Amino acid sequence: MKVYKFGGASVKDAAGVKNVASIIQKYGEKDLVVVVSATGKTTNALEVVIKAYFDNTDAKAAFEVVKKNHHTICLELFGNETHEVFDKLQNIYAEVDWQLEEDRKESYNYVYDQIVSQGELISSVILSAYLNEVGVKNSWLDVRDVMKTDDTYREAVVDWKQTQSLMNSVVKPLASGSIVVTQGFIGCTAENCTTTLGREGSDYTAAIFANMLDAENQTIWKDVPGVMNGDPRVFEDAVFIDEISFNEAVEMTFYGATVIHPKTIKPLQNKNIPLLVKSFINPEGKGTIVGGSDNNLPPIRIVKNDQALITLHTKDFSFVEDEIVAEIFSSFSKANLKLNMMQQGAISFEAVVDNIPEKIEKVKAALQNQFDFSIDEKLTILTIRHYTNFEYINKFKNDRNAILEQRRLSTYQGLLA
């Protein structure tokens, strides 16, 4: 068994659909699960039709964008109208039309997962459907069949033991001698509610099928030869990297390397699955194997912009000891908002987080009555691995000031402004 999981900017177009399929037509022929994103940029589309329903102004005219985006994809691939995806996009379409015709206002969360899941669920349809046009035989899986989760909705938790249960009875047999097609990202609660895992999540879901399938490995189709020591777009002289361990791209994607989703890795490495990372655009290059060595790498550089630095001064200057910084963890836990770095003084605590300003906000919320709170944004914190010197890393500042450094043997980070 192999799953191979392949992102919104390879179905962008029916161009990208059709390479797909000549991917899976070479490389993937039976034993396979393919695991396929919301086209191109169908997710932020659908969060502007969320808006739209939640400021009361025209949402189905904004859901009629993302209509015409797949009917556009659909007339170039299958020709004219007649084809049976056509009615089969009508019935996703469908559960958006339902839900924008509520007049009772479930919470933002819960509506995110049910309207932003539908990217999924339209661009599998159109792989399976294009897949069997062209002779690859395949099933489409609902992935909410088998992905059951918690009700945490936008950052669902895997039920691991049921949904193990449904892989080996559903989807083994289905995929035994054939071709699965399904959906990343999204999952279903025991009321049978439609939950999402976390954005970019589609990763995460191929890791989780490959390990409840125990699979020979996992191949993430990217835009990218494979993993390389810095983002090609930030860095150009990023190098590409032929193999590194689970550890490193555990580290790597902690501190914010986007070429992997965070959660991908251990369900891999439980198990010692290798993760491939290839490229759609060269499917004969030999890419990234993520579950080697780290012999000879190169210094890593991830920059992660758009943070905000939250300083917390205590307002009668009590010590932030460890009850005090107990319940400022506690409230950026509840708040769902990851601590990036931080940094204790005295009478104070210095917290630099992803600028999500209505998670911001419950921080701000739970702590106003003991602390003073001021918050810098449009900061930038530069990460570097393995780096040789401090010349090395005043390379790559650009002359900005570092309002916070910190360093260890192996990695330096600072807060740029």
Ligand code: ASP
Given for the second form:
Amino acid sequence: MKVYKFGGASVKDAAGVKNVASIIQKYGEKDLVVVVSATGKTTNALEVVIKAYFDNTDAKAAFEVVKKNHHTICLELFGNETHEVFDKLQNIYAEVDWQLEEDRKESYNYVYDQIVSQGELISSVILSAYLNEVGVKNSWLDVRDVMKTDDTYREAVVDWKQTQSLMNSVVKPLASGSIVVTQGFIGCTAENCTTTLGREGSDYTAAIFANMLDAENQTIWKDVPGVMNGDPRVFEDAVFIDEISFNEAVEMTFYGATVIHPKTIKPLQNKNIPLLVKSFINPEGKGTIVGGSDNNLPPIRIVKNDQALITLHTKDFSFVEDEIVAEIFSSFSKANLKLNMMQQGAISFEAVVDNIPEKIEKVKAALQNQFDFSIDEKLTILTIRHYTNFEYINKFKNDRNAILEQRRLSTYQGLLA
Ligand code: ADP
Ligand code: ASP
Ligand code: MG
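How about the form predicted in complex with this ligand, since we already have the form predicted alone?
Okay, now the whole complex, with that chain kicking things off.
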């Protein structure tokens, strides 16, 4: 069994869908699960629909934009509106329109998942239909029938046991000697409500399939040749890396290398399933093997923008001792806000986090009786793994002032203003 994952960029238009179909036709004849994301920027467009719904502006008009984009893709792929794919999409659209008429405004995260999840349903219906059209027989699977989660909407946690059991009974027979096309990013609660696994979560979905199906390997098809030693959009001199270990990949993703979703590595490493990062633009390219060795790794640079530095000062000049630190950590954990960097002083504690105002507000509410709370925004974390010397670090700071710096043998991190 093999697992392929195609992200939004690969299916952003009709030419993209045709290219993906040709890759599947050429490299993935059978025993294959294909996980697909929403087309192009559809998830962002659906977030606009959700915003309009909660702002009581014209959500339906915002949704028309999504429909129109897919209509254009389908007309180019299937020629005219007589193809059955148009009816299938109409059913999905009707569901959304119906939801937009409902008044469920009390639970933002719930509504968010019901609507944003439709992007993957739409793209997978289109890809599956197009594959059938060009003679690549496949079964479309509603991933919600197998990917069972808790009800933490927008950041659902997978019920590993139940999902494994459904993978065995449903997916294994369906994919055996055949091709299954399904959705990334989405799941389903025991009460049959749709959930999502967190933005950009389709790589993770694919890794769950690979783990549970004991796949030979997983390929994520991207718009880059493979893993590079920095985002080529940020670093003009970024070079391609042939292979890296699971360990290095998990470190890179932890610090914010967006080429692989951070949750992707663990399920693969746990079963020693190699991850291939390949280019859908140049599928003949060899791609990067994750799960190999780290021979001659170049320094790897990771930039994480939109960071906030939260400074907590004890109001009564208490020292920041263990119990207080425990309380601080607990508040961040309850708000589901990850600490990207931190530093403890005598009567202060500094935490660097992604600037997510609603989560920061929760932390503030929990701690403001005990601490004076201040925030600096618009900061960047520069992480360099395997830096050679300080000159190398300075080159990439670009004359920006580092307000917090941490250096270990293998990793430099600077918070840049
Ligand atoms: P998907 O289409 O699967 O959602 P993403 O856009 O999330 O793909 O990931 C691919 C992008 O990741 C590339 O276009 C590139 O800009 C970015 N990227 C960030 N860090 C790296 C890196 N170290 N190597 C390669 N690409 C990187
Ligand atoms: N479509 C989702 C997103 O844009 C999931 C993904 O692409 O991985 O976040
Ligand atoms: Mg993505």
